[in-house]
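Shown next as structure tokens: one chain only, the form predicted alone.
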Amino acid sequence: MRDLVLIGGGHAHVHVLKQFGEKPLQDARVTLVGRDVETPYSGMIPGFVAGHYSFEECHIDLARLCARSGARLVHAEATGIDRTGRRVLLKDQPAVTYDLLSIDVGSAPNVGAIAGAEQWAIPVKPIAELGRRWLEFSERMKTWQGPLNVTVIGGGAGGVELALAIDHRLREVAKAASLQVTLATKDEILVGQAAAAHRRLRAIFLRRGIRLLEHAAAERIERGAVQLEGGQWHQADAVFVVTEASAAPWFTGTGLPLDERGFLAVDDTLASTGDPRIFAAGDCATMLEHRRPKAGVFAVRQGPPLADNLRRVLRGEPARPFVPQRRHLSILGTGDGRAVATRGAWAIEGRWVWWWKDHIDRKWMRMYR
């Protein structure tokens, strides 16, 4: 019986259980290693703080997945891997051994970059754990009197759509207050998107009365306020980061390959280009030779490939490579039942695109439910 050994419950690994799960190899055995029960669908995070989606519409529980795969899960957090002996290092537990290991661990903002951040800031990643601090957060919110601001750092595509959808919920759930969300980003938001995209989500955040400071670094976050680039202070009640993402510190003592940001590399098979027994997949990985952002959809679409290079290695078969599209459909929603799609250079905005964007997203989740 060889060992199958999954790290993290991300998008490419949910897909990797089910296949493995409808067809079976006799000779292995699935393993899951997750710091969590339930895994989020980053797609549909900004509906769930908008108030569209309910905790479990948006989560998909890892635990009844193994179940009905046949998967074994051990709920911990790795803390490292022992490549010599095969094992996978275990935070509080016995470590688990591997004959084939697969890496989907997702990312983290790199908070330690504003100072005060990891104190005061609500950090958007893993974004297993904002979906209980967000409930938190809006509870009390239903009342709070008086003016209350709230800046979200990162102007990224997750960072407008959790300020679109920040905005319309509080406008429901704190009646009482007097809000202003304000999106702060060192570059222009939505940076390597199209120009037609920028131009529809500005007129959305001056329609919607939400402030929007361009070019302007967060550099430090105290009790209360934030302080931007050339020294100017900012009231901030609430401070949530969505910055540049960054790996876990863990990777650096594997002995394993890395990218220039500390992110795993590996080859266009999906595999670590310095240990043929090692894949990883999604936000955790950098496929060298076909660099993309760290974004959902293209952690979505490595789950087949993945699947199917796990099972191949497994019966002794060489990976396939796999070449990820270049442009894709970005859909993003703006908190208040509509969304704004953008491909290439064009960009198209209704409460339909949203509807369209729903119907994706729910498509999804009844695969893995």
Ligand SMILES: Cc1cc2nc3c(=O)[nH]c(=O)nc-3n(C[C@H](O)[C@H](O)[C@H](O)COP(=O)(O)OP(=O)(O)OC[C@H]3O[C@@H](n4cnc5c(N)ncnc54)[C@H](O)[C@@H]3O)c2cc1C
Contents of the next structure:
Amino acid sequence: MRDLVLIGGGHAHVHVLKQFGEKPLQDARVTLVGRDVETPYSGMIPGFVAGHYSFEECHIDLARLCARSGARLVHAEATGIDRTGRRVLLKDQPAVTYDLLSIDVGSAPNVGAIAGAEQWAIPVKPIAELGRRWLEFSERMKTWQGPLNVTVIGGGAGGVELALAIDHRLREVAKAASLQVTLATKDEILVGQAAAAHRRLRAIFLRRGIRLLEHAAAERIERGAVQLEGGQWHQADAVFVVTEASAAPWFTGTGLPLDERGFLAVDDTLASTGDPRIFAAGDCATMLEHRRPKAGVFAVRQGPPLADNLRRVLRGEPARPFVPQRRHLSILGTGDGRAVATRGAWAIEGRWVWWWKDHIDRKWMRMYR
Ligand SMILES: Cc1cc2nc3c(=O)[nH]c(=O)nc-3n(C[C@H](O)[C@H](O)[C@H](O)COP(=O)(O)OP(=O)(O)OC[C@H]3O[C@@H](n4cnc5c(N)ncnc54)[C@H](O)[C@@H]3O)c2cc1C
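Follow the form predicted alone with the form predicted together with this ligand, if you could.
Below, the chain from earlier opens the complete complex, with every other chain and molecule after it.
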């Protein structure tokens, strides 16, 4: 019996679990090491903040998925890998041994880069934590009187969707508040997306009265205020940080090759470039030959080739290379039951675009829930 160990219940690993459940390998045992038993589906989180989905609708219960797939679940946080002894080291629990290992633990916004963020900002990752924090926060806002300034820092797809979702939800629940949502970002919004998408989103921000501050990196957060580039302070009763993804610090201790930002370096089969027994996918991995943005859509797409390659290696066959799509459809919910879809140079907006996104997301969730 060989042990395939999966660290993290990310988007690619839920597919691996399902696939091994449907077609089990006679002589392989699958173990998932997961820090959170309920893993969020990132595509639906802004919809959860906006009030369109319940907590259950946008989370996958890994205990049930493992039970259905015949996999063992170890509810623990991985803290390192002893590659000589082939063991995954866990926080407060005995290590788990592996013959083949795969890592899909995601990423977290780099809060350390903004002074005071760790103390004063509401972290958006782990997203499971954001779910709980958001429910508490929106509950408190129901009785808020007078000015309410909420700042989202980070103008990528996650930050843009979150700012729009927060604005929509708080206008519904904080009836006695005079709300001002601000999105502040270091460069422009949606770097790397089409100019048409920038135009549409800027127009939506203007229409909704959400203040958009581009080329305004946050430098410091204190109680009730954010300091932006140039030294100006802005009032902020709550701050959400959705800045550039950073890698888990424990990767450095594994001795595995990392990219320049500390993410696990993998080849075009998703195997580590320094250890053929270790695979990695999703945000935590960088395909050196095919670099793509750190986005859930790529983690989802890596599920099938990852499952296939883990199976091949367990059977003693060579892993197969794959090339991730270069252009992808990105649909950003605007929180108010509408959405903007963008691919290549075009962008379209409408209520039907939200229905389309909702259909795609619910369909994906149905496969794993
Ligand atoms: C607010 C917000 C909205 C977003 N919206 C979108 C969107 O609409 N579309 C899109 O494509 N992307 C979106 N993103 C980006 C998206 O969240 C990530 O790209 C995506 O979640 C990455 O998936 P993953 O499989 O790599 O990891 P994750 O989904 O982050 O999963 C990681 C898993 O690993 C577990 N884990 C972590 N560390 C450990 C450990 N040490 N030991 C054991 N388990 C561990 C976690 O519990 C979790 O289950 C959004 C991000 C944010 C913050």
